[in-house]
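One chain follows as structure tokens, the form predicted alone.
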Amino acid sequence: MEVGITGLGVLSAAGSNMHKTLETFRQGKRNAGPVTLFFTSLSYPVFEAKSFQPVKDQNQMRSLGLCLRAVEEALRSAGFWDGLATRRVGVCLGTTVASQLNDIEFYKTYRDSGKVLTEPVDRYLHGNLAGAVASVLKTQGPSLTVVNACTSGADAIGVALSWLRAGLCDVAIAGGADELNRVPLCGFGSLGILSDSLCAPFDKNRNGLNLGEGAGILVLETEKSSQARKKKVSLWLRGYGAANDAYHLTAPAPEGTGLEKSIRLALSEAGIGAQDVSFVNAHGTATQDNDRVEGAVLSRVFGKKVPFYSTKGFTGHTLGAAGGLEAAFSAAALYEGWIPQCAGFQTLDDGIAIAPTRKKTTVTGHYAVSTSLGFGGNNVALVIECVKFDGAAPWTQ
């Protein structure tokens, strides 16, 4: 069963859609700076989704109006101006900080009070993200929302095309969606991962993480449905790959077993082999483990000439969006035939042997490899193709 990827909708810190983020990217902006969402006396440097400004709905989460908008990009670019209403759609969505009923207020009045205020209640309760865009959209079809910590977009877009292939669905939204929380902010800073700088993926004098939010979705298609309405495919969803380490509550294995495994097994599903792979879009946190276990496996299965970048010195990690949001940039690179610099590198590290790119770079072939990693030991490798044709680009300025 053909796959395609005929909608893309992306924002972050980065941008409001996919054309102001490859905008950003080609500039070499990075667009972070101090909490402003929410009071905290911690100083690390986030990277907040400037450009987002949410409904006023007081019942509506931030991460499900970062999805929303989101969705709405994909939609659009994908074609589907009269609706759904007639197809079979599939929602599947990751995230993690909207999996929790984060509100401190809530746990702070009922420490001191005893009483239970409703309305963090019931905007977690509404905010569950599959089922609240199925309820928007209005969709007659499968709906699950992934929360497999920062794989989850990345496994909800491996879930919908496990969908697609198996006939439950002819179209199917996927990707996740993350906002900025005071819950997760003092979570990693406690564990000490957090850079008090702006991050540096891959380079020696790497010191952590920042933090980001946002959403990134892609809309997927069976080539049947995609050929009724006469929608020309230039991008295409190959291989999904998942393994776990079992290793460590939030430490990847040193070795990279799991992460080298997910590889081959979306190269494998994708049948293409390594030397076949344009780049790679890798996860990159900037955190000593990550970058020294991903640099390790990169060099070890495509060898150390491959492109490779992260984009986190851009979007900061967006957690359960991260996935979603590097699919789409990768499906993006592709298409546009350039990779953007890994923002933050400039030394290497001797412990990880090979350099991810220093300035925007052309980049040639036609597959493409986006590499996730989550606590938990998660590790998910999704392969994407690009047969480009002449015409609009998969997505709208």
Second form
Amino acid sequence: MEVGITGLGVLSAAGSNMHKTLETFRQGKRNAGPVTLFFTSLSYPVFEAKSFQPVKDQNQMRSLGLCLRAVEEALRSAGFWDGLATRRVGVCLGTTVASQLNDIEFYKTYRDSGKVLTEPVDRYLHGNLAGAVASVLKTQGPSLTVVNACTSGADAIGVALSWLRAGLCDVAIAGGADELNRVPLCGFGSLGILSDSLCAPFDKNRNGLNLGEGAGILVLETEKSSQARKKKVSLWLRGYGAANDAYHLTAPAPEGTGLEKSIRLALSEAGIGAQDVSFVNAHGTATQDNDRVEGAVLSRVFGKKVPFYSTKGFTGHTLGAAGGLEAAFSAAALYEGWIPQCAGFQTLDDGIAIAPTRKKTTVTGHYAVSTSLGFGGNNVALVIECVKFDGAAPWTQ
Amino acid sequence: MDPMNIAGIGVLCSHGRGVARFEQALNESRVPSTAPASCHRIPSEVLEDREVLWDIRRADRFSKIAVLGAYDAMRDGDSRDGSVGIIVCTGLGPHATTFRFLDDILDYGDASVSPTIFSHSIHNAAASYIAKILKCTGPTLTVTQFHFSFQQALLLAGAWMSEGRCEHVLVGCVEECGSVMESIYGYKLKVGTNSGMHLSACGNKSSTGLGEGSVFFLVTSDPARRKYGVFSDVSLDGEPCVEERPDLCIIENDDATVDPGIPIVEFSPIFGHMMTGSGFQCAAAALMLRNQVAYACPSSDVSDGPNVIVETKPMAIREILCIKYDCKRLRSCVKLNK
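What I would like now is the form predicted in complex with its partner chain, since the data block earlier showed the form predicted alone; can you produce it?
Zooming out: every chain and molecule, the one shown earlier first.
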């Protein structure tokens, strides 16, 4: 069964929608700064989505607010102006922060007095990301929140692909969302993988990642559904490969066996070879381990001729949102025919041997691969195809 | 949905570890003598398996509960297949570990927290350990949804097998008790509102506290490996399942209505309330199908209706429906056949 990508929605420090994000990429702007969203004694630079102002009732459900904003853009670009009520729509979203009751004030009150503050609890119990989005949109179909750490967004897209192929729904809203939050900031700080300067993916002198926040959403649709509403489709989700390293809780397998397996599975599912791929939107967090392993695998699978880059230098690492954002970026880049510079990269690392893009680069061809690696040994690859026709871009202008 | 044959089950709850222990608890309708709103906690000695857990001895309790259930399901299914897919579902995840991490932030400050505690507070740590211990390199997912996590996980397992992504899937659920959640549960039980946490059950709702444990099913498309019956349908709107007349229904809600001629039962008083408790109900269903025995409803109240099973007895069982409603009255239905 063919599954089209009929809508895209993004929100991050790089822009409040796809149009503005592409402009940021063109200009090479990096909108990082100190944490302003909450108090912390840590001084790492972060990528906050400054353009996002939550509506009142989403004030303390920032991940949900980010998600709904991107969902709105994706649905509008898909042409679902009038809602989805009569369709079978699945909602599959990845997150990390929105799955946890990690409200420090709630816990401090409980710890100090034994008192249960009901508002944070109710917020948590009604804030399951996919459930809440399905409730807002009144969808009738499967809904599931994927909590697979940094591959959550990409895995959610893969789950939605399986749903559509299995006939469980005709349309799926898939991707991920995560807010910048004090708890993971402290956690990543404790792991020693946060950079105290702007991140430099794949660079010889990289010294860690910057956290970010955002949401990236794809509207996926069966060909039958898009044909029925006379929607022309230029972007297609062709393959999803997922594999576990079965190696370590926090470190990738040194040889990158899981990542390589996931890429080859996705290519096989798409029915293409590595030589057919125009570019790779890499995970590229700018940590020592990730970039060394990922660079080696990309070199092994694609050789030196397929351009690759990471967008983490523009968005920071948005955790559960990253896979959704980067799938959307890959789709837009295929459609536009250019990929951005790998922001932050300057010096080739001899241990990686291949270099990402140093500047905005024109690309030709029809296929892109987006990779995601995650805590827990997860590896995901998505294959997207673009068959362009004359008409408006599949995102709102 | 293509049928999913149940080749192996691993189960861990307050009654101990293994299918035999669970079966014994069902057979005896054994309800632990816990006070209302307390937790059906797994005895600590149950989690002491040096052989299985040695490589993850520093893991948190949530992960150990998950790994033992998953390990047992694979062994029960006589499988060492490294390409098996893994789907772990949970309602609350490793929340006790999350609160330990918050302790660190409050006690020592943002810059002095434990990386070990942080890494275990992430929802998919348990699935990662399962993959490592079982050497499984297939797709590994952790999913959460407060009402129908297990049902959604089964649907996905079926989709994976249908599209050839996996031949076998290890699908299960995990929950852990923690003091904060016990307090929240106690509060919610007291106010009794439409809280988002399922508090009601067939039988005596006030005597059933929170539960913890894990249950995993090794499911396969190969009917020759069927050991406990088959998941033949999963629906989230109730439509496909209600057309047929099952031999028995497992109903997870007090106020559910079924044909008065169909025997009903519910087992949460045995293992406690869990957001993903449907997995345990399905394990009980699978055992009833294998053993051709209808287990009595523990703590059942005769006022619940004449069709409540009050006595464990042999019964010809071909089909069981496991039905659950969420707080908005949406209905899920898992159909198991012999």
